[in-house]
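In C-alpha cells, the next block holds one chain alone, the form predicted alone.
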Amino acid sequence: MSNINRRSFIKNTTVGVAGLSIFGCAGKYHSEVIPKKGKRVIVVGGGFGGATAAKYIKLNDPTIEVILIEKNSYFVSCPISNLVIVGLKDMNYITFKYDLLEKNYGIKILQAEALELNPENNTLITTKGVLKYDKLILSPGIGFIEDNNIGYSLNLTDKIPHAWKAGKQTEILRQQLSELKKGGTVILRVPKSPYRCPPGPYERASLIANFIKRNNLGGKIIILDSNDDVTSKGKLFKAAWNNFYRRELEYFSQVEVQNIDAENMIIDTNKGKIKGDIINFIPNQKASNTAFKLGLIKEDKLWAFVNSYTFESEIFKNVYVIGDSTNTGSVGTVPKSGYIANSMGKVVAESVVSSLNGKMPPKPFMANACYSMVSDTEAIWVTAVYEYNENVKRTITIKGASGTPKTRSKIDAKHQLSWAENIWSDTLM
C-alpha cells in the first residue's frame, strides 16, 4: 500500500466502512451472501478478461473457490459485433450464456454489481451482500466521457448510439442502417485514443461503405477521427478505401467536435459542420465507472494503475485490475483489446495463484492478435507478442515478434471467424 493516494485511500475506506455499517442496520446485507471457507478469489466483470482469469485460476488450482460476479446473465462479444451492425452475423451468434464456466469449472456465477470495497477487511459488498475474499480481480471494461461543452450525453444512445459495448446499442444502429435513405449520410467518429478496439472504428466504417455500396443507397459514410491519422492497419485500411470506397466514405484526420445538435442531426467541427441521417459518436473513454466506484482511479486519472508484472493495483494490496480498465502506461505498449484481456486474465490467474501458495509468480508473455473486415469478403489483421522488461519495468513488444500482412484477403475473413471462435471458447467454455 506504499503507494496509495491517502486522500482516495481515505475517501475509499470510509465510504467502505459506512457501507457495511448502512448495510448492516439495514439488515439485508449483516451476513456474508456466500460464506467464505477456504482460499477465495472474487473477480468481478464477466468479459474476456474475467471469466478467462475465473477459468484458468481453476485450472491451475481447482481447490480454489472461484465466484464470477456479473451483472448481466449473458456475455456479448464486441469482436464481430461490426458484422452485426450491416447484417452478416446475428446477435445469436455473439451472445453466450456463463453456464458452462459453472459446469466444466465449478466457478461459482453471482449475477450482481460491485458496490463498495473494504480492502482492509478483504470485503466487497454487493447489490446480493456481502463477500469475503483472499484476492479480488476487477475487470469492468470501460466507462465513456459525457461532454457538456459539445452537448454529448449518454442520454442520447437511443438516438445517436455508440454501440462501443456490444448489445443493445448494436441492434438500434443496425436497425437506424437498415433503414438508410437513398443518398443518406452515416457519420462515424472516431474517439481519441486509447480505445477499446474490438470493436474497430476503422472496420466499422468499411463494412458500412461495403454495406451502402452493396445495397446501391448511393449514399456515403464521413469518418471524424480525433486522432492525427488512423490509429491501427493504416495503410491496409485506406488501401482498401482507395480501392473499393472512393464514393462512399470520406475520411477527415484531426478533427474537433464543437457541438452536436441531436435534434436536426448536425455536428459542428473545427472542419465545418456535417449533417447526417446516422451519427454513430464514439465518445472518449476512461475506465469503468465501477473502478472509480470502488477507489481503483488516482485523484485527477482516468485509469487504473497497476504493477505490470502481477496487475496488483498500486491502490490496494490484495486487489487486481486487468482488461480495459488498466492504465496503458503503468502496463506497457499493449493497446485495449479483447485478446489483451483475455491474456492478462491468464497473467493474474497465474499471480494469485502463485500467490495463494506461497510461490513467485512466472515472467509474464501476452499476446494480442486483431482481425479488422474491410469488405464483407476480405480482412486484414495485427498481431504481436510482448513481455515483461525488467529494465523499465512494463510489458513490451518482443523486438520481431509482431506484424500485419501484406495485404487483404479472403482466406483471412474466414480466418476472423476461427479467431473469433477460439478466443470465445478460451474465455467461456
The other form holds:
Amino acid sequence: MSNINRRSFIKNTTVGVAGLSIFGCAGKYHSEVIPKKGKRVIVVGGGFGGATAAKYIKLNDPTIEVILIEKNSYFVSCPISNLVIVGLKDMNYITFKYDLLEKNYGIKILQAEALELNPENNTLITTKGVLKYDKLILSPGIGFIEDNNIGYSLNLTDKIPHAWKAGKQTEILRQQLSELKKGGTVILRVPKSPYRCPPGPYERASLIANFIKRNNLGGKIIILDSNDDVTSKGKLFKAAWNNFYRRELEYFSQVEVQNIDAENMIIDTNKGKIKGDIINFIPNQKASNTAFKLGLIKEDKLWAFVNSYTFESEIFKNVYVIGDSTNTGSVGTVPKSGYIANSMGKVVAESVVSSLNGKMPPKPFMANACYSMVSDTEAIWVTAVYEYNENVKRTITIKGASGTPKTRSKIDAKHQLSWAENIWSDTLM
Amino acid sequence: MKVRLTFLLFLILTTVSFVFAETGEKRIVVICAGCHGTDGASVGDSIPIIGGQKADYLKKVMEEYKNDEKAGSVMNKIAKGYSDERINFVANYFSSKKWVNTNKIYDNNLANKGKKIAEVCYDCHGKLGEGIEAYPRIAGQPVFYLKQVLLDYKNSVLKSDEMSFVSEYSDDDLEALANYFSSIRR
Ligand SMILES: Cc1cc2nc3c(=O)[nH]c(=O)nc-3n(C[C@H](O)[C@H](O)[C@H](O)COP(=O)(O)OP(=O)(O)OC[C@H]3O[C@@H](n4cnc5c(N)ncnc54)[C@H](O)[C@@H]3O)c2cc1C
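Complement to the form predicted alone: the form predicted in complex with the partner chain:
Expanding to the full complex; the earlier chain stays at the top.
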C-alpha cells in the first residue's frame, strides 16, 4: 500500500470542497450562514497556521464548534514548491484537499472569503454571508508591496512571477524555466527582510543553478539581494555555490532595484542594468490584505501586533492572529515559516480553548525545523526551540537549542521530504 | 506482590502524567508532530515513528542527542531545549500513544530473505521486532529508515556495542533485514 490512501491527492478524489453543500447556496450578505448555538471558533485561512489551529482546537476540546474559512478549494504547499519549479516534483505532490479535516475532526469547512469584521458584536462578514463567533483566529498569510516608483505592480506577475504563494504562480515559473533557452539568464530578486521563509530564495536559486547545470544549458542565475548578505544559512549556501555553481550562479548583495522594464525584461539597479530571460521578482512583503481589511494593522505598520502569550490582537479582543501575518517583534524571535505557523496554530488552539473554558493557557512553546535543498540530492537545515520568557514577555530561542549543520548532506535531502509529508499530515489530515 | 506493586506504580505514574497533560505540558510534545506526525505517527520514510515506541528507548535517545553522544539531523539541537524532566514527559507521552505502522511499501522477496537472518535481532528487539525496554520497536518502521540506521551502524556514523554485529553483514543483507522488520505490521 502506498501513502496515497492516507494523503489526500486531488487526482484520486472528486473535485470540490466537501461539506459546502450543508450550507446550501451562497447565503445573502446579511443572513447568518450557520446559526451559532454553542461555543464557536472561526478560523480564517486554511494554510499552515489556520488549518493546524482548527485541528488542534478539536483535539483539545471536541465540543467546540470550529469553522474554517478558506477562499481556495485546495491547499498548495509553499514548502517543496521550489522542487516543483525545477521539475523534481509535480504539483500533485504539493496539492491537497481539505476534506480530511472535516471527516476526521468534524471541522466545518466553508469555502468563502472573509471580507469585513464587526468586532463589537463578534461578527465576521464573508462572501457566503455573516458568521458569529466567540473567538476568531486569523492566519491569512502574506501580502505583497506594490511599488509604482520602480514600476512594480502585481499586474506584472503573469510575466514576471514571484511564485511566493504556491499555486498558479508556481506553475508559471516552472513553465518559464522549462522553456529557458541555451545560455539564458534567470534573475532572482530577494526581498528586503522580513519576508516569508528567509532561506527560501536561496534554496530556489540553488535549485535553478542546479537545473541549468544538469541540463547543460550554459546559462546562469543572477541573485539580486536587497539585503546586506544572505539572510539565512549563509555559510552553507555559499559553500554549495562555490563548490557546485561557480559558472551558473552569481550573487550580488545590497542591490536596490530602481526600475523594472517588463516589456524588455530589463532591471535597473544601483549596481547597473541587467537583462533577463526570466525575472523572478519576489516583492517586499507585509501582512495579508485580509489583515488590513479586517482592521488588524495599526496605522503605518505592515504586520499585525499580537500578545506573545495568547496571540490575541493588540487591537481587538477575541480576535487572534498567527502565522506570517504577525509582527515578529511582538511574538519574539521566531521566523516566518510553515513550521512556526504550525507551532503557532497549536499555541493559539490552547490559548482559545483555555479561555473559552475559563482557564489560564500554558506558556507558549514552539519549534522550527526548515530544510533547504542546495542541489538535486543534498540539503541543509536550520532549527530552533522557543519558549515564552517571563522577563522579556516574548517567545524566544531556548539557549543552546538552535543551529545549523556543519555541512550539507544527502540524508537531509531525504529528511526534507519526510518532514514535508509529516507536516502536511499534521496540518491537514 | 511485586507484580501488584508495579501495577500500582504504573497506575500512579499514568495518573501523574495525565495530570501533567491537563496542565499544559502537552505544549512541549505537540510541536514534535511537525516532523514526526501527529502523536508520533510519522508518514515520511526517513523520519521514524515515535508514537507507541518504548519509553525507555525514547528517553535514552533524547539524552544521547542532547549530550551529542548520538549523531542526528536537527535532533542534536532540539533535544537541548528539553530538561531531564521534560525528556521524561516526552518519552512517556509518545510511548502512551497508539503505534501506527508505516504505509511505505516494502519488498516481499527481500523481506523473506531478511527473515532468514533476523534471529540475530531477537534477543534485544523481540521475536516480532516489538522492542524490549530500552531496545526500540523496529517492526512497522519504514524500510528506508531501518536500512539507513543499519548502514549508519556499519559505517560507524552511529556507535553501539550491541549493533556492532552489522559489520559482518553485506549491505544487501542489511537491506533485507530492514525489509523484513518493516513488513511486520501488527
Ligand atoms: C518557496 C517557499 C518555500 C518555503 N519553504 C518552507 C519550508 O521548507 N519550511 C517552512 O517551514 N516554511 C517554508 N515556507 C514558508 C511557509 O510557506 C509559510 O511560512 C507558511 O505558509 C505560513 O503559514 P500561514 O498560515 O501564515 O499562511 P499560508 O500558509 O499562506 O495560509 C494563508 C491562507 O489564508 C487564506 N486566506 C487569506 N485571506 C483570506 C480571506 N480573506 N478569506 C479566506 N481565506 C483567506 C489563503 O488563501 C491561504 O490559504 C516556504 C515559503 C515559500 C514561498
